[in-house]
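A lone chain, given as structure tokens: the form predicted in complex with another copy of the chain.
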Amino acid sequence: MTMDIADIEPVDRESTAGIIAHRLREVIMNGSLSPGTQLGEAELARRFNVSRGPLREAMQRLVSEGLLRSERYRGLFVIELEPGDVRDIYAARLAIERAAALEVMSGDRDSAAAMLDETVWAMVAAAEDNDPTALSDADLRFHEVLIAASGSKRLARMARVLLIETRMCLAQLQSTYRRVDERVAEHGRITQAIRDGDTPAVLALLEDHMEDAVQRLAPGTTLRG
């Protein structure tokens, strides 16, 4: 970790609305705010120790991201995921992650695989500790890293919301996980296929990965038309 003159980049402290939005996203993601609950401005403002102005600005961000639903003169509510949404989320994720994977395949595969391996190790550790939360965290981080490795600002931006919604699915449906070994291994196989440069295998594995998740979370539906 050396510091170089080239590493200097313009500072711009995040705006208050940005900070609050960030923390709100986390709270929604980890399930502390279950879907459908109303967010009272006054109480939230007190909790964050800011006035209602910046808080409302933060909430408008989440509205545009689709995480909150706004009813005029009535309030803002955490979105509720209907059955059809599960398929929609995973179909969208497949679209994004497929594109990200393709970018990775024509880039620095080895460094990407190395970063992915770290998240797989984290999954292994979480599995050994029998810590389902850490396992899900590492799982999502795998996909986050994959998308980040693509280097695409826009894929990353779009994926952020999708991964939050994925977490909401998992929390809401408290899915009966498949054997953790298998779940971890699947990520390992994707990583290996990336390292090997086997593009068709990567795409096939990704599709299977999403398809499995959909069938587990919303039995009876499928990604394949």
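Rigid core (definition): largest C-alpha set, two forms, superposition within 1.5 Å. Please read all numbers here as calculations on a predicted model, not as lab measurements. Positions refer to the first chain, counted from 1. What changes on going to the form predicted on its own:
Here residue 193 does not count as shifted, since its C-alpha moves by less than 2 Å between these two forms after the core is aligned. Annotation for residue 184: C-alpha shift under 2 angstroms between these two forms, rigid core superposed. Relative to the superposed core, residue 214 shifts its CA atom by less than 2 Å between these two forms.
Please give the other form, namely the form predicted on its own, since only the form predicted in complex with another copy of the chain has been shown so far.
Since only the chain itself is given, any partners or molecules it might have are not part of what comes next.
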């Protein structure tokens, strides 16, 4: 049986629920809604100037993504990342980014390094402007570019939700650095190792980068054993 596509109407714009979900996702990611915050339907409906129907649909999307948790009789809360969650996020990221890096190293390394350089310079500019939000955005962009440079759509899809959770971690991570140039330098070293074609160094630097983040966010927790 063939499908009659004539009956399918085009989608002209994102739904109201989709727009609300996007905006809530952003404020959770950047830390404006901190972990453990309870979401009040009435207040959010007033702020968004919408009815509770699309708001509830949007919040349920975030529940399914793991960014909100539902407590019976109490409501919805922004998730709080426990040490085990942090380790799990970074262990999964390491697996994906190692696979992406191996693909990059067998492809056009110079092009990938040039794109990564742009994100590192964005981090430098954010650090000079003392803009922690822009710094975290550029940090996240570095890893998105690395994965995209692999050319693997599946790795990119697998990373998407992880990078949302990572952005939550970055909002907390920025306060753990005494000097922001340390954070910039970590990414610069990864980029240079890619440009140099040093695969063992790239993989080791990625692992060190993830391990360092885990220990900063969840002291006493480690990726290694």
